[in-house]
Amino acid sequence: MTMQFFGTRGSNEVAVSLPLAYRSKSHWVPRIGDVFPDFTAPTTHGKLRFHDWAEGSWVYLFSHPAAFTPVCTSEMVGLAGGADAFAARDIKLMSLSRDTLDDQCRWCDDIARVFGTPVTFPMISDIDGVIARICGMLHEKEDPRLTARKSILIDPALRLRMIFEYPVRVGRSVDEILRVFDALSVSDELDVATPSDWQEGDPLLLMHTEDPRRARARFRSPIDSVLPYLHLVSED
């Protein structure tokens, strides 16, 4: 069968894309488990189709406020800084704004020129916001010109496995991110869910829904029952 579409534009090239099955009374915004919408803009990297530029990578896309602010500058650095981390993990960044492409381009030279860290992924120009306000990236009550500080963790089939969002005065966690990052892919692998605080290495649990008997069969350490609803095994 064959998908139908349907999508709405920018006056900056901006172009959305989204599965009929999208469209109701009530505006989508992204939630966990929807395949992500195709759409096409223009980037420090040139114009770029997303879906093309995503498939068969993960993809970490995040909106901020604005160029030349503080602390979006904070991360901004803390993010290129971790190219290596999430490039180990092959994890693509993207970030989007409703800033100009030359803003932009500037604002990464003096984040290069001072901290020595080069802005190496696409930066989206969504000047007039169309894609911010399909994907819920603008929060009115705090200001409605901005796109707001929400991060989207997509995986190669483009299924949203993540979504966080931060007030303007706060900046986001590098480290939370590949954290996540990395309790899904155990989580994906073995079938397990992992506790809160968990890093790697740490015991994981079963799902309410296992019975520990059976599960025994999975794993070569032995399951911990600590509760008859919590069972810990360890990832060896």
Given for the second form:
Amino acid sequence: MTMQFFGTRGSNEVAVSLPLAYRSKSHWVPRIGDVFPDFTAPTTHGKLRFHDWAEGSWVYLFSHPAAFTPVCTSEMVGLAGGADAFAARDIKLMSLSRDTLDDQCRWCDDIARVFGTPVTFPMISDIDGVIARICGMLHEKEDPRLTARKSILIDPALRLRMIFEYPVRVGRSVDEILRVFDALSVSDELDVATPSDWQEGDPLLLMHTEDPRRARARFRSPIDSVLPYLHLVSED
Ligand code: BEZ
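Right, the form predicted on its own is done; let's see the coordinates for the form predicted together with ligand BEZ.
Next comes the full complex, this chain leading.
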């Protein structure tokens, strides 16, 4: 059972289907493990239905405050410049803000002209903030009119796997998003965890719930037991 929400002022093209179970008093609080709600929205690539567009691929969906602002411009340049790294991992990108499509396109023209980094992914124009409000992408305490710097990784089954939010004056790191994706991939593949600041090739961690004596059979290299609850293992 889902509820439908529609834009009213700037655009009646936005519609969000929110499972009833996600409905709290005013909005859904996105949580890791939730299926991301479906929505239709106008984007710089035309009108898209999110589930049709996203299903079967990893998606990095992010909101940002506004076009023609300095921190957002630097983030767009970083993401557009990282297009090959996202494509190599089969991650699709999609942005969301309350700007008009016209402003988003003019802003992208600036970015391509000045920085040489064309923005090739779709940008959602959520003028009324319908998706933003329902999906917890507004930040009432910073500026309720603007979308927050919210970052979400969604897996091919449409489940939310990572979520973080940055302050309006702090730009996000592309490397960190790719790092979390790589960590999730290895953790899914090998049923392990990754330590703080893990980078590809670094040792991995056994989950504290796994018996290291049993885990030995799963790995070729020896397990390094540092503490009774901390066991390092390498990927090969
Ligand atoms: C920025 O991206 O620089 C920005 C956007 C909205 C408010 C303040 C700063």
